[in-house]
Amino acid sequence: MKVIAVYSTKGGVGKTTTAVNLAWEASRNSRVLLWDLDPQGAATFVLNVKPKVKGGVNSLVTGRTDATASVRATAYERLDVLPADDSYRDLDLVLDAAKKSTHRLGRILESVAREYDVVVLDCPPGSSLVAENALRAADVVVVPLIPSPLSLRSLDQVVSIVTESAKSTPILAFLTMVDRRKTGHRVAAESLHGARPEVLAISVPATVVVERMGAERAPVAAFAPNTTAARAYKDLWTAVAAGVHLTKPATKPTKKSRPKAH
């Protein structure tokens, strides 16, 4: 099982949308679960599943309740969804209470690393023991960037508390909401990647068929699989996939029972 984290220091620049879309990516291939770490919970709102973890975040981390017994399918085959409810807005106090608490979500991890062959964690912004736990347990750390001047410097603190911590999880960067109508996007968009070896060739224009989701309550290419932001998550997913050796062949989906998407 590898597992992708999605994750930034900033907010609003595209976690959840790239969490949504590089899951629903994999599962064309692969058994996925996505976990939305996120007490927003938009990941889980997208995907259209109930926000709700039986018995609370607490009871998941201290091992009350079976990850499983939360797990809700959604409409796509071979894709699953962790939820986030209200409960997540204490995970950090939670987690620090645990015995082991940068180890407790790899260990949760484990508990289904039998039922997924990639689990994606949409990540919630900022340097936390949320965040550790998430790095420590990662295969890769994909991080998103704004084409702005802060862009850089929000990778280097990712770069940071990635050489910070225990496990020294490999960085892969990519360009999104670029708008190559504006200068310092196009700029950004043909310099960083080769300024920079943790930033891909890639880019997601500023578009609103990405606004769409959340409408369409989709990922991109489920509704507008022909545009410019699908190919791109698509091509996203497949350096993706190469750089944590995912060769995979196509699974069917588990014969277990799954809850139904609320």
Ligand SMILES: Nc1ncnc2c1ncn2[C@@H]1O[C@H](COP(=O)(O)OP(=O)(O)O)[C@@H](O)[C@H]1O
Given for the second form:
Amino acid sequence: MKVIAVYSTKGGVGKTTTAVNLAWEASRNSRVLLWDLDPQGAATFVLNVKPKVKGGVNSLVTGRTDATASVRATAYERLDVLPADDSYRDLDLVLDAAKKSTHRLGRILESVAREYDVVVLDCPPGSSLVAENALRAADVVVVPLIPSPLSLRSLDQVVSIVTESAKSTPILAFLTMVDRRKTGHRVAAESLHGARPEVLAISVPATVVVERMGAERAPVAAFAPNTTAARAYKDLWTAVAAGVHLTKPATKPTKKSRPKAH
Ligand SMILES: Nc1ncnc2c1ncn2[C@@H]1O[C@H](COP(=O)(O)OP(=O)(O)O)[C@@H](O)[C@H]1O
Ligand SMILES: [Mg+2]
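Form predicted together with the named molecule structure, per the form predicted alone context:
Every chain and every other molecule in the complex is listed next, the one we just looked at coming first.
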């Protein structure tokens, strides 16, 4: 099982959008669990899953309930969600009170390791204990960057946080919400590509098609497959899969999933 954390210190940079689209791409031939770690529950909402954690996140962290009790199937074969509900607001406190507080989420993931080939973590912004847990559990950290003169700084910040909590975990950054009509975006995009080895040559355009995910409650490729955005997320998944050496495709459905073709 490979764990992919979608992370940034910043909010509103496209983490959830990335997590949902990557998870969907991965589920074409792997069994995937998307774990929504953000109390806002945006990934839970987009994938049309009930925001309910059995016994609340406290029970999950303390081991009183199994993760599988709260996992829900989505409309897509091989894609399940561990949803977030309001109790996730307290996750940092719950983790802080637990033993081995920086490894708790990793422990929970071990309990579902047999069920899934890929886990995508949709992280909240900031450098909380939740983020530290996610980064420690991750095999790769995927970082969306909005092109701006500050984005290199925000990447540096992420690199130093990742290095502190999980020394050699690879980081893959890419540009998103890129508006080619804006000179500032073009300049920032050009300077970011090549400025750091972590920055992939992939950019997701700023487009209404991506914004529609909230209304469609679906990953972009599920309702608009022949778009630049859908292709960019497909390319991103290819790069991430190669980054974690994910080679063995598994076509078995997950226990929870109902069959529906991609
Ligand atoms: N490529 C894009 N084009 C247009 N809007 C986007 C794009 N990516 C994300 N958005 C929008 O930007 C907002 C923030 O994205 P989101 O994924 O929720 O960020 P985060 O999880 O980092 O807070 C959302 O309203 C989302 O629909
Ligand atoms: Mg989010």
